[in-house]
Structures are given as C-alpha cells and as structure tokens.
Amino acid sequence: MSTVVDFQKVVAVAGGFPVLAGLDIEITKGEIVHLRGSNGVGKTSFLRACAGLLQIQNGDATVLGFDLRDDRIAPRRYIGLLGHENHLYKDLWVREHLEFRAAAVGADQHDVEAALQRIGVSERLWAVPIERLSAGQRRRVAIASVLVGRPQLWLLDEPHAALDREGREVLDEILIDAASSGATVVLASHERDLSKSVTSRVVTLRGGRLWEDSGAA
C-alpha cells in the first residue's frame, strides 16, 4: 500500500513551545486512523502539519508525495481539514457556503446537493443563514464543506462533536465509503472507545511524540 503521511524525527513548534517533539508514524492508502490522547499531546499539531498550517523545523514530513519542508501549499488541494471550529461563513446561507466551497475545489451544484444530503442536511434549510442553525446542524454542514472537496486525505478534529447518535452514525459511514474508495482519513480525538468498527488503527501521541501504536482499533 502507497504511503499517504510520512513524518520522520519531526519536530514544530507554535508560541515557543515544541507542540511535535521528535513525531515519527506513517499511515498509508485507505487506513482510517484514530489519532488519540489527552488534550495538549499534539493531535491538533499533527492535523495542521499535514494540512501545511504549520511549519516543519526539523525532520522529515511528506503528504500524498509532496515534501512539507519545501511546499506547504500544493497538498491542500487534496486535503480536506475539519477543526474543532466549523469556520463556516455564518452569513451565508447553508446552499451558499457549500458553493462557495465547491467552487474553490472544482466541484459543482451536484456535488453540493449531495453533500448536504448525505450528511442528513435536510432542504428545508438549504436557505437558512447559517447563523440559525444548531450546534449539530452546524457540525453536519462543516462535514459537508469537506465531503464536497472529495479530498485524498481527510483530517478530521474531534469530528463528531456537536452530533447527535444519527448524526454520527451518517459520518461514520461516510468515512468508511471514502477509505473503501482509496481515500485516507486521519481522526483526532480524546476518546478512548471512538468508532471501534470504522477505525483500522489506534495511534496515541504523549508529548507530541508517538507513545503507541496498536495496530489495530
């Protein structure tokens, strides 16, 4: 199976602080990676690394092939980045948001009405500024902004925050279809017993470093 994300000995820092002190961990094609530990250990870092947010000082880091050391930009085409904040455009209407998203990436009005209706945005509030919308219903169009990208990689913080049981059911299985077609999903979250039946590997980080790898969810 290709390599996907590779990080050797790497090490970056943000406000002063070594926030990955020495990451090594490899995840390949198709693997969907449950990164884990408690808050502060480095899984945010880790996202953002991949997704070329933050810079590299040391070490060795490639994505989907692309050296990180010498450009951050070319992989984000193939990303698609889920942070804890859903950085939705709270003006626009859900329908709007998820156009402006498809244009950025290529996609088209199919596309972002399958988005939404796969993710269980009812049309009812395809029209409805985002600003009115719950927490949950908030959570599911972020996914959508994701899921229109169809990226190679997904990176995904605390994903199912903010969902209700059906909610988190219908992106599990999202996720499941998008590893099955050849995409790679990297999930951060504290919890311990997080999609057991989706995820392919436990990954825990300690200190910004790889402290286990169990192979096996």
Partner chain sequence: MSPARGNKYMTASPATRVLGVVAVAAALLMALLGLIVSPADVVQGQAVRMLYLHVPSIWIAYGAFVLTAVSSALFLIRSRRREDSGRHHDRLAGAAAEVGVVFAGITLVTGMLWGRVTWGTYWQWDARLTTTVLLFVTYLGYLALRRLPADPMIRGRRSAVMALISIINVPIVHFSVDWWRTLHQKASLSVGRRPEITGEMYWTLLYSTLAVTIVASWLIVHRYRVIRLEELRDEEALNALIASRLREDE
Second form
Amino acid sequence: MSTVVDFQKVVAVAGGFPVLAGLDIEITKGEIVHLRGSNGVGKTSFLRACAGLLQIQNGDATVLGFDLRDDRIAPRRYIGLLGHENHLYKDLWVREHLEFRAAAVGADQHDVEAALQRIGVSERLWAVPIERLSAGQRRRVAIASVLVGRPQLWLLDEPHAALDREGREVLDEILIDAASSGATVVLASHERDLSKSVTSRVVTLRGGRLWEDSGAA
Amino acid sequence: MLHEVLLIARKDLRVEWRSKVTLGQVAPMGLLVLVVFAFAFDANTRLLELGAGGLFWVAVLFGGTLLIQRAFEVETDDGNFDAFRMSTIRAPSLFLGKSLGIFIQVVLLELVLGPGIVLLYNVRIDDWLLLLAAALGGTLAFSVCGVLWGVMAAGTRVRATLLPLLLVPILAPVLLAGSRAFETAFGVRAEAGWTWASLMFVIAAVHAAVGMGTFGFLLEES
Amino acid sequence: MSPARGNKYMTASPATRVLGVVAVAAALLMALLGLIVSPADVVQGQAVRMLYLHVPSIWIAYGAFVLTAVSSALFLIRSRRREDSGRHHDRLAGAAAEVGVVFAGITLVTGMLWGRVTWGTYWQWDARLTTTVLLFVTYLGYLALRRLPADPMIRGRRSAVMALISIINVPIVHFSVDWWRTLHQKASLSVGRRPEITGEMYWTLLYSTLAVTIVASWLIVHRYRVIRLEELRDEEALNALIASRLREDE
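Could the form predicted in complex with the partner chain be given as well, to go with the form predicted alone?
Every chain and every other molecule in the complex is listed next, the one we just looked at coming first.
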C-alpha cells in the first residue's frame, strides 16, 4: 500500500492568508476520500496544494512520491484536477476541446470518444460549441476532460455540482472504477449522502487543519 | 516539441475561427483607426502619404494588443489558467505555441490594414521585398514580446490596463523600425530600410530566447 | 526607540548617518559650484548650468537601472537554489528602480527647461530626451508590476524577469532612437545643446556626478530600509494570523 499524499503540519499561504494552517493528512493508493467542511475552511486550497499550484510555506508535503517543496511541477502530469470552474474553452466544440485536452496529455482520439460516452454526453452534442451547453452538460464535459487523461490522482472540487441524478450516478461509477484500477480520488463536496455510496473515508477540515477523520489508513 | 507548439497554435486558431474575433471585430476596428487618423490629419493627403508607414504600425499596435489580451483571456476564463499550468506541455512549447497563434492572427489583421493604407492613404509600393521582410520582422517581434509580457500581466485583475503600459515601451523600437522600413519601401524616404528590418528580427530573437527560458516560472502566480 | 530596537529594524546605522551628512554637504557644494563658481557659457550664457544636474541625473538613472538588473539576476540565481532566499536582492532591485525613475524624471524636467531656454521649445525629439522618456515609462511599468499583489517570491521573480529584459532593451532603444535622430539631423536641431566642456566646467560636471551619486546612494539605502520594514510588517501580520489559526478550537 503506497502513500499517495502525505502532508505533515503543512502551512500554505495564498493572498496573504494562511489557507492551510498545519494540515496533517495521509492518503493511500486506491482510497476515495470525501473532503468536507464549511466554506473557507481550506478544501479547495488543499486540492490545489496537492496539485502543486499552491506554494508550501512550512511543513512537509509529498504527493505521488514528489516532494512539493523541491519540485511542485513534476507531479502534475499524473494528476487530474477539476476545480469549481470547468476549465473549458467555450468557443470550441465539445469534441475539439476534448481532443485538445487529450493531445495535451498524450491520450489518443479513441480515448476521447470513450470518455464522452462514459460520462454520458450524447453524440449529437459533440459538434456543438461548449457555450451552448447547459451547466450540467458542461460539467460532464469537464469531467470527461479529466477522465481522458487517466490520472493517478483525481482532485475534484464539487464535481457533482450542476449534475442531475443520472449524471451523479455515472460519476460515482467512474470514480469507483478509477479507484479499483489503482487511482486515488480526493473529492471536496458539500453533498451529504455522498459518503455512504462512494467513499471509503470522510475527512473534515476546519480552520485550515484536519478536524475529523473517519478512517485514517 | 514542434508537435506541441502546433497543438497550442491550432487550438488558439480554432478558438479564433469559432469566435471570429480577429476578422469580425479587431480588423474592422483597425480599419476604423486608419479612417480616424485621416480626421486627425484633416485629410491632408500629402501628410497621410508620408505618415502611412507609421500609421500602419500604430494601428497594428492597437489591434494587436487587443488580440493578445484576448489570447490570455481565453486562458484565464473559466479557471483555465489552472488547467494551462497543469498541462503536461512544457513551458517553452506553450510560449512558442501562443506566439505562433498570435503571429497568424496579427498577419490576418495586417492583410486587412495593408490594403487599407494603400487605398486610403494613396501609398505606392516600390520595394515589395523590403516591405514583406519588415512586416515579417515586425510581426514576429510583436508576437513574442506580446506573449511574454502578456503572461506577466495575465491572471491579474488589472491586466487590461497594465499590458499596454508594459508593452508599448518595449515595442517602441519595433514601431520606430517598422515605420522607417515601410517608408523606405514606399519610396517616401531613402534610408537603410534593411537595417531597420533587421533590427526587428534581432528584437524578436532576443525576446523569443528570454520567453522560452522564463515562461515556465512566469506561469506560476500563486 | 531604544538603540537595540533601532538595530533590529535597521532604521539607522553610523555609516549611513555619515553618508547622509556627506550627501547634504556634497549637494550644497554642488549648488555652490554649479550656480556660482563655474563660468557661464560663451554661447548659452547662464542656461548652461542646467548641465550639472541634467547630465549626472541620467547617468545615475542608468546606474540605478543597471543595479536593478544585477540585483534581479542575483535574485533569480539565489532563489533557484533555495526557495526563500535572495529576498535582499529583490528589495534592492525595487529600491534602485524607484530612485532611477526619480532621476530619470529629473533628467526629463531639466532637459525640457533647458530646451525651453536654449531652443525656445520644451521638446525637440532629440535622441537623449526621447530615450529618457522611454526609459522613464519602462520603469514606471516595472514599479507598477511590483505593486501587483502576489506572493513575494513570485512577484520578485516576475519583476526580475522584467528588469532583465528592460535592461537588454536599453541598448536596443538607444541604437534605434539615436540612429533615427542622426538620420534626421537638420542644421537647426543639432546646434546649441552640447557646449564646449573644458576647464572649470569639466571639473564641476565631474564633481556634480559624484555629489548626485552620493545623494542617490543615500536614497537607495533608505528606500531599501523602508521596503524591508514593509516586508517585516507583512510577515509579522501573517505569522500572527497563522498563530491565531493554529490556536483556534484548541
């Protein structure tokens, strides 16, 4: 069982504010961790810190074996990050956008179609500009963008937002599949009934630190 | 690496193709600027003919700055900047790819402005080779400088007003050289137009080298 | 403020106090030499005295910007080795650039006044004034970039890159503008500005350069200190925030 994320007393600063103030957490491969906590508590910051987008001020942080204080760019190729926003090029067609994202991570076009079908974006939408899609459909395209890269570590910020019930179920299946094939998933979410179906572990943050942990490895 | 550069450039051009900002908005604005110059100069045809070289480049500067702002808006919209940074494409390729995308869009703009000055300012072209070389050099310089400085001003709230402030002093020599080279090509003055043209290539080369080396850590903003 | 505290915050030291006194004395002497002792020019008359402030100012401005570039380079090198080191280079870069902008501004103002008196117009698009204007605006942009809110190291690196490109741009701007104006030399433009500098005028100019350098150095040192104090204040505020967050819910 290898450790995918190992944070010890991590302090991270963004905009002059200590968004993470001594966070201790260890996540092992294959886990699906549900990150909870009220607004402003550090969930998004934790995800971004794992993605190497946030500078670590104090403490030790290792992600996928990389020490974030030495090199926070190297782990990015193995990480799939989905933020609050969708990271979509809204002028492009669905297919064009996915093809770009796929090519950018070295995946091929076959993977693009597979990802779109998996997440449930119907084929008639593939040649439609993204800006014409509904919020839920855009979220699905955003998820497909992550899926197509087959990341080892999934960092998802409110992934279920805007999805209908069917979309949520599909997403849950995708995450379970990913975890069982060796990936690790961390998702920040306000959803209440999430824990029961999908996740193996619930972590609650408070004040930039760990508050509760249902099942430390 | 070439493959990655082309990938980025193709994506940018496809975004442009779908949104039609260059041809639909910036090029017409550029033409309008040329017309407005005539108002400023009281339609003095002799002055306009003498100044055509410079006026062309000023119009390119206005339009080009808008294109660069747009190119970075596309990347910062919808949280795209994070995705940009998470991408496995190496920073030098990102830099060259974006520069190539801008280069082609500015060329498209110039294809509209060029005939514009010929028609509106009654310009005649004596030295086509010099003209094209100068246009190439100037556009290359503009593209790499614009992308390099664009990323420095991007991702911040005030980038719309900061970018011109940073960009124009750097582009001043390009503007100078481009105008003089064009004027020589129009037969309006007899100067060493080729030296001016070469200067623009030098500026482009210097900025391209710096851009490739520093784009990586300029992308990190947090 | 007790002496010990004064040392911690580095707001004064014997060496810089001496420098300050020397700077004031040097400036007074410069005024004396420039305004009274040195002779008027044969052609320009009293107007030539502007030379003693105008010329040293631009030299100091260039010197300051070179200092900014060198500090920026050192900062980039240092910050590669260890994440948080080299901040003093960044501070020096910022302090030097501000002083450089001030002296570039002085160059412009004195140049325009001098032009008004000798040419009759404030501006003649000569090479010196034109390059100075570009330099001035370039580094105003640099100062604007430094004020963008960001993590200090990130902001430092971004500013450092700009400083290095800007200094590379200086010879490019010089070459193009100089050549441009040379090609346009007409009799009425080239006359009048560069007087024959010999004898007392020469020594006065040399001395003025020294005096301005001393004043500029004093300014840079103290601007550096102010920057350091600002950073200390921000750091302490941040540490207080972190400490209070750590104490939460305990």
